[in-house]
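Just the one chain here, laid out as structure tokens, in the form predicted alone.
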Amino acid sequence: MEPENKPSPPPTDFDQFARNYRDVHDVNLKPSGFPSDYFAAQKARILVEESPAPDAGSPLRLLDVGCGTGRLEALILAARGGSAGIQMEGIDVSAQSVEEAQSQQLPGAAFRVYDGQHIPFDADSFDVIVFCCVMHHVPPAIREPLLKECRRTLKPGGGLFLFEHNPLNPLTQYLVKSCPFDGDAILLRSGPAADLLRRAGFRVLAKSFINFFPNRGVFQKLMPLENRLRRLPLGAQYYLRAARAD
């Protein structure tokens, strides 16, 4: 049982964003020409389109480390269309963005405080696992122990979607220099990134370099090749796809 008088956790830097997070990521992103709900919608996308399947009968059951207000839920459950056969948690070091998660009530979605370091949940507990542009705020000497953990508790046979910052992009390196809460941004390059994910016992399934045009001028009519240019790696952003190395 739970001490009643169990202390608040600590604040961190993005308690301040807690409230209006999308508006001050919006003003951020004004040099794209794209609303950070674009970004976030595509996110979503992939992952409804790219997650293994869950067991026969059961419903996809995936971790959110670093869910931050829970915005990427809530386009999960609308590229869904509902809530049937998916169950969502989200976990984040930030208790006020936590509590801004947990006000939306989103079906099939649950939202909690932890340290940073341990995911608080049993092994072989999720199907897929999704860290959305957070691992560079993540110090470097815990990236690793943090996805052992992930390991520890992803499913045999489940996923795991890595999506960072691609640091070879100009505007990517602009925009994460002026934006407000990315004061500790301590970009990785999909080469380390695979890496790290090795070293942690995951075998990388794919590499993808995505948002490659600003959405302006002549750049929005190149927007259609962007899916021709997976692999060259200079998107704004990338993903990686992994799976447990057993």
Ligand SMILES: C[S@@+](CC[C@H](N)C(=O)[O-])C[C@H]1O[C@@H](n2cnc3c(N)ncnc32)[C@H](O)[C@@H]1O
Second form
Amino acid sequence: MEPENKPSPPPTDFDQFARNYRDVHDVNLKPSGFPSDYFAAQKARILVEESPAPDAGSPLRLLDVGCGTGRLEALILAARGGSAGIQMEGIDVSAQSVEEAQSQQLPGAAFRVYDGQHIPFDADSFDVIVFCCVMHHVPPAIREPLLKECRRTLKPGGGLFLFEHNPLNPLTQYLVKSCPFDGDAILLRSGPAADLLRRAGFRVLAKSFINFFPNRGVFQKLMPLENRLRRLPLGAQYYLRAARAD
Ligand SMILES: C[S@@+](CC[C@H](N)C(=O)[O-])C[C@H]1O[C@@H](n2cnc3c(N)ncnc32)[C@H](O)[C@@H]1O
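Next up, the form predicted together with the ligand in place of the form predicted alone?
Below, the chain from earlier opens the complete complex, with every other chain and molecule after it.
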């Protein structure tokens, strides 16, 4: 049976991790040799480098689905050197996480709770929509409807980025099994994730595998090779970049 077809386990209540999300994650990630922020900063850099340009004279409008405590927004601001030219919206089902995100008072970023399926914005609102390690927490039955909502709210010419854990990587499997907030995780392989995007009305433009080596011993010497391995489906994570199919 495909993992996506398994019955959904009870959803993780991310409210209980809102205050100490990063600390819990840091402990979980110890075997990788990297802190949690390393991975989040990497995604922020990728978004800054690979996002499509906004309409002339308009700011880049970015929607972060499953924004959690707003860490990605803080790291995007750091990577861009400020909030000039960007407007970010974060949505999440966890009220405590959203409260935590709001408490940062980040310039150019707003956060709100939503129902997990219906995106509370008008059609054609965003240049970029991102899921950062969120889809494996979304019950399989609502993944496609949620992505169809993304299709509705993404501008023509906009880009959707789906960052996910790669179930083909053994360290990923270990870290997910031992993570206190991954009890509800149903991982998606990159192929089914791409099919899901296509069914929801997207064209997949690129697939990249990332995070091949732990930050330890001899593996550290291999890390400069990572960029050349992007097509090898063994990285601990991957991301898909997609555009509206029409
Ligand atoms: C592992 S956390 C990642 C948080 C954030 N993206 C980050 O990278 O720091 C997963 C987040 O997904 C949220 N989530 C779960 N189901 C969701 C849904 N249907 N829509 C949006 N967010 C959801 C959780 O509340 C949680 O904040």
